[in-house]
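One chain comes next, on its own, written out as structure tokens in the form predicted alone.
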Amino acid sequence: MRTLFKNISTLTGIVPEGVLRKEGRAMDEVGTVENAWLLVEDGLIAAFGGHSEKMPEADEVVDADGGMVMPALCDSHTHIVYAGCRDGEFLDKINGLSYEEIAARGGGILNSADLLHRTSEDDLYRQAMERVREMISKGTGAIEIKSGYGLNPEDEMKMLRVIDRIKRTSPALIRSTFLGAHAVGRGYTHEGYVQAVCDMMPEAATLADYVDVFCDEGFFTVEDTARILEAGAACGLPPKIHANELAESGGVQVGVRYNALSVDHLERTGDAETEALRGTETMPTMLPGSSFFLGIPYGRAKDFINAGLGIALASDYNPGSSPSGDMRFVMALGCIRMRLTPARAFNAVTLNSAYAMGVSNLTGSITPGKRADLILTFPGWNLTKIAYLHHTPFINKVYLNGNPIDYGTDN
């Protein structure tokens, strides 16, 4: 099946074959073609060109009518398999309790674990798929999903089975991460739970693509993290790390030591973290939705880029600290609060976020051979307007693997 998109005002997000991430000055580059066409064949991007080049024959023609075509957004850090709602904790936050104080009172992650334990697998899947459909309607085409609200072997595997079901049934590209070390499960000592996570690893590895640890103050230490990552490596699971949300925890350094695909959060970093990341394959990933919701610092994105590093941005969609999977808003926060240019923020929510979940060879840019995961906008839009008018509807249609998705528009 060959589908031709014609009358595209701007085809944006073009990246040469073989380029899997952007760093430093390359973060300012956004490949574009004006007055363009795009050919999709069997769900993959086949070719593109400008008005002076002859358009190929196709089985189906989509008239973009002057809209922009861009790659679908990628979200490399979410916790969207959860039960119910934690709106009561929202009131606690309004009344001045901190993230740590809510957790100490039995709220936070442990609250979600209790709710998840009481929820059936089918109901968890139903609730999570509602969130997936919402994210797709807002332009996201690739999603990493973590476990971590089970906190015991039975419930962690329940979560991983739900994520695997989403992977098999959603049109989005899904990756799964085992985050058994999200908090210490009820009934365990700290040491006992670290060992339990290591013991879960062989079974978790049958369904997960990655292993993650919340390496931060009050959760898991650098030593705990190293032990868990070694257990993951023995089972073939590459790491992704929660690091430096609450303190300069050493999580970045231990993640780099174990060749983590990404180190995520990074709200509190210094020069030591920048130096640790320089010259590595690890993608620094910042979660401005969490900073926005919790009122904590935003990551030093500009400093990282000026040091020659790349950055990714992701939503951290979860019920306690970032209850939104709107990657367009994440891009806007990157511009408004982190002072990134629209080009830098766009690269951070497309190619680099795809890299941070290990799929930038498959999606995240306009590149021949990649999945045709696309956003067709209404006429008159550009990257600056998408971030500036951050809640004005701009999506005409989302295409995943070349197929139009009918989940409604972005708002």
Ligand code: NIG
Second form
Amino acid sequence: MRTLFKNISTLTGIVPEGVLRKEGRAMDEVGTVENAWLLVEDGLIAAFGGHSEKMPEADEVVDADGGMVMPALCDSHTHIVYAGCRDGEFLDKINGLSYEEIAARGGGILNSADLLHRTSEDDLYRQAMERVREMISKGTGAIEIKSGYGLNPEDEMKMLRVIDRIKRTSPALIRSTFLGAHAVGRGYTHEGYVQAVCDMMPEAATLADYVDVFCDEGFFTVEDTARILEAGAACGLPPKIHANELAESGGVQVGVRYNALSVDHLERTGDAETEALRGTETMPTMLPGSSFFLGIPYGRAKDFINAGLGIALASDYNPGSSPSGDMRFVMALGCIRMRLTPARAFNAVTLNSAYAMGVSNLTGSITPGKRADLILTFPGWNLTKIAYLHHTPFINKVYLNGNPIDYGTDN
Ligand code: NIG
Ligand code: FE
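Could you please show the structure of the form predicted in complex with N-(iminomethyl)-L-glutamic acid (NIG), as a counterpart to the form predicted alone just displayed?
Below, the chain from earlier opens the complete complex, with every other chain and molecule after it.
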């Protein structure tokens, strides 16, 4: 099946084959072709060209009508398998309690764990799929999903099975991360729980792609993290870790030491962190939605880029610190609050975020051979307007694996 998109104002996000991430100055580059066409064959990008190149024959033609075509957004850090929500804590927060204070009162992650324990697997799946559909309708085509609201062997496996079911049934590209070490489960000592997480690893590794640890003040130490990442490595799980959200925790350094695919959050970093990241395969990932919601600092994205590093941005969609999976809003926050140019923010929410979830060989750019995960915009849109007019609808249609998605466009 060959589908030709014609009358594209700007084909945006073209990346040569083999380029899997952008760092430093390359973050300023966005490959484009004006007045373009794009050929999709059997769900994959087959070819593209400008008005001077002859358009190929196809079984079906989509008239883009002067809209822009760009890669679908990639969200490399979410916690969207959760039960219910935590609106009571939202009121606590308005009344002045911090994230740590809410957690210390038994709210936070443990509250979600209690709710999840009481929720059936089918219901969890149904609730999470509503979030997936919402995210796709806002232009997201690839989603990493973490466990971490189970906090005991049975409920962590329940979460991983739900993520696996989403992987098999959703049109989005899904990756799964075992985050047993999100908080100490009820009934365990700290030490006993770290050991329990290590013991869960072999079974978790039958379903998960990656392992994560919340390496931060009041949660898990650098030593705990090293132990858990070693157990993960023994089961073939590369790390993606939560680091430096609440303190300069040493999480970045331990992540790099274990060759993490990404170190995420990074709201509190100094020169030691940028030094540790230089020359590594690890993608620094910032989550401006949680900075926005918690009122904590934004990551120092510009300093990282000036140090020659790449940056990914992700939503952190979860009920406690970032109750939104809107990657367009994440991109806008990157521009408005972190002073990223639209080009940098775009690279951070597409190719680099795909890299941070290990799928930039499959999606995240306009590259022949990759999945045709695309956003077709209404006429008149460009990257700057997407961030600037940050809540005006811009999506005409989302295509995943070449198929138009009919969830509506709630953007
Ligand atoms: O990434 N930081 C740790 N975990 C989540 C919050 C989860 C929650 O509060 O439910 C985060 O911000
Ligand atoms: Fe998170």
